[in-house]
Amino acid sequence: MRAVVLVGGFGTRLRPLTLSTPKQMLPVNGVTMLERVIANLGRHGVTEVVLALGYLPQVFQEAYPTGEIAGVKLHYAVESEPLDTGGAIGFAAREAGFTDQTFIALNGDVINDLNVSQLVDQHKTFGGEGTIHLTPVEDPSRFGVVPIDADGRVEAFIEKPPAGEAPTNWINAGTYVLEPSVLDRLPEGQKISLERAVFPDMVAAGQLFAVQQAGYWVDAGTPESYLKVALDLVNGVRSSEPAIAADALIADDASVTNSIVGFGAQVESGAIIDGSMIQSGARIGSGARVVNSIVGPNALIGSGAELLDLTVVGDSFTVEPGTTHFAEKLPAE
């Protein structure tokens, strides 16, 4: 199997972490988001992936000089201008030569444990042009809502319905199995939305199906969800990976609870870290307090400073000693 992974977005909701790093290259407990996504694909028989690149493509290319991740071969397709989701998939699939067989397309910022093999098998049973993975959510108003009939055929594709008006809470989970004929619906070089234009046309033609599969699923595109994904790997919600890097330096009288401390990070005397992510090379000064927040790589948090309520500190930024920050982005946009 082959897959197109969409990684071209600007990651604006995760700024300032994404000012110099694409969001799919952000660490999720020491392993990039992209590596976790592709490793799951590889477990289910995907052997080749093309990255649909736009923002900071060189970061991806330089990070994987061998041209593979987790044993999966990589191709790169760099857009000269943003082509939206449909245009990006069409461009990347053609660039990599994925035009002669069924392929998978997915968003590179979604972390899940989807059984991709089962999704592909069900797609073959349906016999349509495309099959979407659906997942249930409490508030479907932020997503594409997808009601289906008893045979799994999609009845409508409703993008971000008003709160309280969604016909179902099963939403588009961002992984698709597509036939190469779908590329005929994606004109070369044209900007087109898969969700707003292509899928509704496929629904009208009776060619779009969906599989409802619950399980772990998080769109890691916001500070809140990104932090959740990382902590879920260490607090037992999803797994119990080590939370503290082997070479991190933590003072004996510092307190670190339900948090991640990355490679080469330092937590000095009397500091309190709770429900937070401290990325590689960051330094937390004496007596500082970091609660439910994210500290980017090589950042310096001054002594006695407080970061609270999802404050996000960018790469190499210095927070002045004794200052308090509630739900801030540092540096500010």
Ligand code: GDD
Contents of the next structure:
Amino acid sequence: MRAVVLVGGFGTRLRPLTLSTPKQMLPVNGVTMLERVIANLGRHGVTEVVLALGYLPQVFQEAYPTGEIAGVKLHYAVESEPLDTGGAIGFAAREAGFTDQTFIALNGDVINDLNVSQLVDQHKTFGGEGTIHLTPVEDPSRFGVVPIDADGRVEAFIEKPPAGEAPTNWINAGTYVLEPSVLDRLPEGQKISLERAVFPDMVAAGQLFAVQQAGYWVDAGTPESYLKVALDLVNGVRSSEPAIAADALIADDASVTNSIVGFGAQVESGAIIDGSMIQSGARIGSGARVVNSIVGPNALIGSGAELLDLTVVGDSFTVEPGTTHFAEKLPAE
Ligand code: GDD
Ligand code: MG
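Okay, that was the form predicted on its own. Show me the form predicted in complex with the ligand next.
The next block holds the full complex; its first chain is the one shown before.
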């Protein structure tokens, strides 16, 4: 089985972290988001993927010079301008030659344990042009909302409806099984949204099906969800991986709880870190407090500074000693 992985977005909601690193190359407890996504595909029989790249493509190409992740062969397709989700799938599938058999396409920022081969089997049984994985969420308004009938046929595809107007809590979970005929709906070189244009057309043609499958699922595209997906790996919600890198330096009287501390990071005397992610090479000064926040690589947090309530500090940024920050992006946009 072959897959197109969408990784070309700007990661706007995760700025400033994504100013230097594309979203799918951000670490999720020491392993990039992309590696975690591809490892799951590999577990379910995917042998080849094409990365649909646009923003900072060289970061991916340099990170995987062997053209392989977890035994899965990588192709790179670099858009010269953003083609949106539909255009990007068409471009990448053609570039990699994935045009003659059923293929998978997915959002590269979704972390789940989806049984992809089972989804492919269900798609074959439905016999439509496409099958979508659906997951239940509390607030469907930031997702594609997908009501289905008793036979699994999609009744409507409503991308990001106004709050309170979604007809169901089951949303597009971002993994699709598609027939090559879907490529005919994606004119070459044309910018087109899969969710706003292509899927609604497939619904009208009665060609789109969906499978409701609950289970661990997070779209890691916001500071809150990115932090959650990483902490879930260390706090027992999903697994209990080691959270503190072997070479991190943590002062004896510092307190680190429910948090991740990356390679070469330092936490100085009296600092308090709770529910947070400290990325590689960052330094947390003495007496600083970091709660429910993310500190980017090589950032310097001055003594006594406080980072609270989903504050996000970018690559190599310096936070002045003694300052307090609530839900801030540093540097500000
Ligand atoms: N190559 C390329 N080119 N990739 C793109 C482009 C583009 O122009 N635009 C977005 N992407 C990639 C992003 O990098 C991401 O992996 C994926 O496409 C989806 O984009 P997001 O920006 O993360 O979309 P979203 O989270 O708001 O909504 C999407 O995902 C939800 C589930 O996580 C939609 O598919 C929703 O319907 C869905 O519910
Ligand atoms: Mg997303």
